[in-house]
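Given as structure tokens, the chain that follows is alone and in the form predicted alone.
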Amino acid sequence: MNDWRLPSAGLGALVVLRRNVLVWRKLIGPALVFNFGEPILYLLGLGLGLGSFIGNMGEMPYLTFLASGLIASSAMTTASFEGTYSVFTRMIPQRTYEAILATPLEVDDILAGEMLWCGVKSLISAVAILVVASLLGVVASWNALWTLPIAFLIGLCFAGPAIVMSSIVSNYDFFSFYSVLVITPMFILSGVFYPIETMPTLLQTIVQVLPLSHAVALVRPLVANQVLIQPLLHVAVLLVYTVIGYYLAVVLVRRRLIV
């Protein structure tokens, strides 16, 4: 029978978060190389190379336009990877969740901790891009630091749907569908590389429903030191995706792990 009770996570979520941090510390070297290496390639290859032909975009240098979009999209992809491959590994092959459930912790605590960890990983990714962008002279003011809590929220937003995917698949191969059909279209269409306003009206309307569009709309003005437009709306959309994603993830993981 499906358990549709509302989640009631407690401080146990912090225990799960701490557990993931301790495991990650063993791999911190390669992880940081990846976090810094990827934005350097994007910003140098596209930002400086392609940017020299484009010039300004959206009333800012293209390098700034791209860097701000990459902060948001990197938070998305980092949380999505952690919520799919890593969560599935702990849930099924390693059976880590079964061991945790033998303690007083419940599924609600485990998934709240996992979502917090996805938010932290997204924050680390955003810090790496922001540092590289600052060294390239992209960041216009200290207001850019406000992108860090937003990156954490973006991580929470995309963690839920990714964990939902992990709760229903039978093996890793199915994550390719999620990446190709969900993550990649958002990455391409949500304003990371070019303004949404350049697309056809119907496509603009569809894209405005996607969470990454709202994430980019929050991050870009802060990096470029521009005025935020409708920040409460964008934050509200990310929060709605976070809450719904967490609830569905808890319900589906309960169904998979608890008979």
Given for the second form:
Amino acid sequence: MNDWRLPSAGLGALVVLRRNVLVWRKLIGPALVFNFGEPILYLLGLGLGLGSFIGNMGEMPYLTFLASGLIASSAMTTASFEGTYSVFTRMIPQRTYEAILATPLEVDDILAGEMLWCGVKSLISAVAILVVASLLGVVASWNALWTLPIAFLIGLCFAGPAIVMSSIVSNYDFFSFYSVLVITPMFILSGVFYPIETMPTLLQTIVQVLPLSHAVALVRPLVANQVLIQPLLHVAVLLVYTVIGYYLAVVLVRRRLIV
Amino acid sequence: MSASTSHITSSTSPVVSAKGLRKVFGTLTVVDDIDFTIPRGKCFGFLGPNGAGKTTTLRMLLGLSPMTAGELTIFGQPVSPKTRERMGVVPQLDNLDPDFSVIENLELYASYFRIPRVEASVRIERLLRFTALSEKRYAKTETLSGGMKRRLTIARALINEPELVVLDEPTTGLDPQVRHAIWSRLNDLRAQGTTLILTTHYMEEAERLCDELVIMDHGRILDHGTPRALIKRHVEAEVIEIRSETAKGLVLEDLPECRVEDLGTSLYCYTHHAAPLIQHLQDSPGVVFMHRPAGLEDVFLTLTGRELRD
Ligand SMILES: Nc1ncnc2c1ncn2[C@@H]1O[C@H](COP(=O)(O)OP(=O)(O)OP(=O)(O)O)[C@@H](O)[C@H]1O
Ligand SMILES: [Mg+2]
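In place of the form predicted alone, the structure of the form predicted in complex with its partner chain is requested.
What follows is the whole complex; the chain from before opens it.
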């Protein structure tokens, strides 16, 4: 009942964001190794290896195709990891939210801060991939920098559903279901590795309801310096997921903590 | 004119006032229609066995648990983030931020209250001294002992210079030295005019600290008053404890002028005139006994019964 009232986050969100930035700064070494290591492996291993067989895909070198897809998918997985494992840790075993809720901050502020942090982490992952991709010479122009705010938005979009998961599970094991049933299928089917158009029509329709295909549709032309097709539609889809995700997350976390 | 009247009302009106406060989880009534008012500058205690509803009551004061029914005001206002701005909280279980050091925990908490950095660092130095943690300022919280964690939690609760501090079992599980240190800090706070709300299972703690207290059980308030008044109202002035295994030869009905309660390992004899009983026991060979004034524990046991909880 009261849990369903509309959220109203304030500046407290930035304080929560700052908390997470401070923790990240302490572990910046391992974090950056991961951020750079993963795209290097994918782009060198998959991109160069497969790329030499494939040549061009979607009117661009395969390495460009893959790098742009990975920027979108990595923004997704980064935010999803943060919104599940890290948020759950702070919410339940570590009881960090309980401590924060004894101050003037509310669930609304905490989750807005967490979502912003997911966005920032997704942005960081995009920077890493972009740097690696540029060094490999597959980024077409400075326009590619526009992918950074898009990566931030992708982070927000996937943070909500991940936090929703955190608010309903009883332990970490359940996150495997989310990963196997939601995130991994999206990763494989949403046009990161090959164009969606090669799939059966039904699958294409399903994939187009899911956010990752829209994320890819925004990022890829920016990296390859091609014309964006229906950018407002794609941004709108990501925004709708963000808003609904945030709202549901706030309602469910209130239910879990304010009892 | 209006400013001075509002000042008068705010300094004399109760800090917390609850009427018909109720909390139901599903079919379980955990707090059952309780009334209490907590005056400014006093230490107010909630005593009760495990599961009595103490923590739930405190969570309602914080807005961490919506009440099922009743009226509740803090500083004359309904519970909200604004009332939390003026409160400090020491939860039953420590929830320090394990990703940060002692001083960072305090800095972080100050930021949640939006206390400016410079002001915060002045307060932090003072609080580190107050809780004797200055040496440990750069320690990670996991490396602290239980007593240090508790003191840090108390320091954290004071970062916003609260008018009202809520402490849920502040000394449970701590050694006597730490317990005494915490009691003395709490006394200092009350001397400065801070209102304290405290739950505890230690009767000694309640007797030393609380100006007023309620004894709760099964979500209800069984009685309310000062420790002295409660003792006077519910039990005889003196108690003689007899070790059960030494009491074999005694005929309980022959003990003069007393009410006997069997606690298993001891017999408690409550009386207003201990002298005849002491005489009687001294004449009974092998009986080991102890004579003491009645305390809150006797009130507690009398009111809440002797059977185990949970
Ligand atoms: N979220 C909840 N859902 C259902 N029951 C609950 C919930 N929280 C507490 N309870 C029940 O409410 C009762 C009162 O709990 P509470 O924690 O307030 O007791 P307490 O007086 O603080 O006990 P203790 O001295 O053990 O800390 C207990 O029976 C407990 O099991
Ligand atoms: Mg409790």
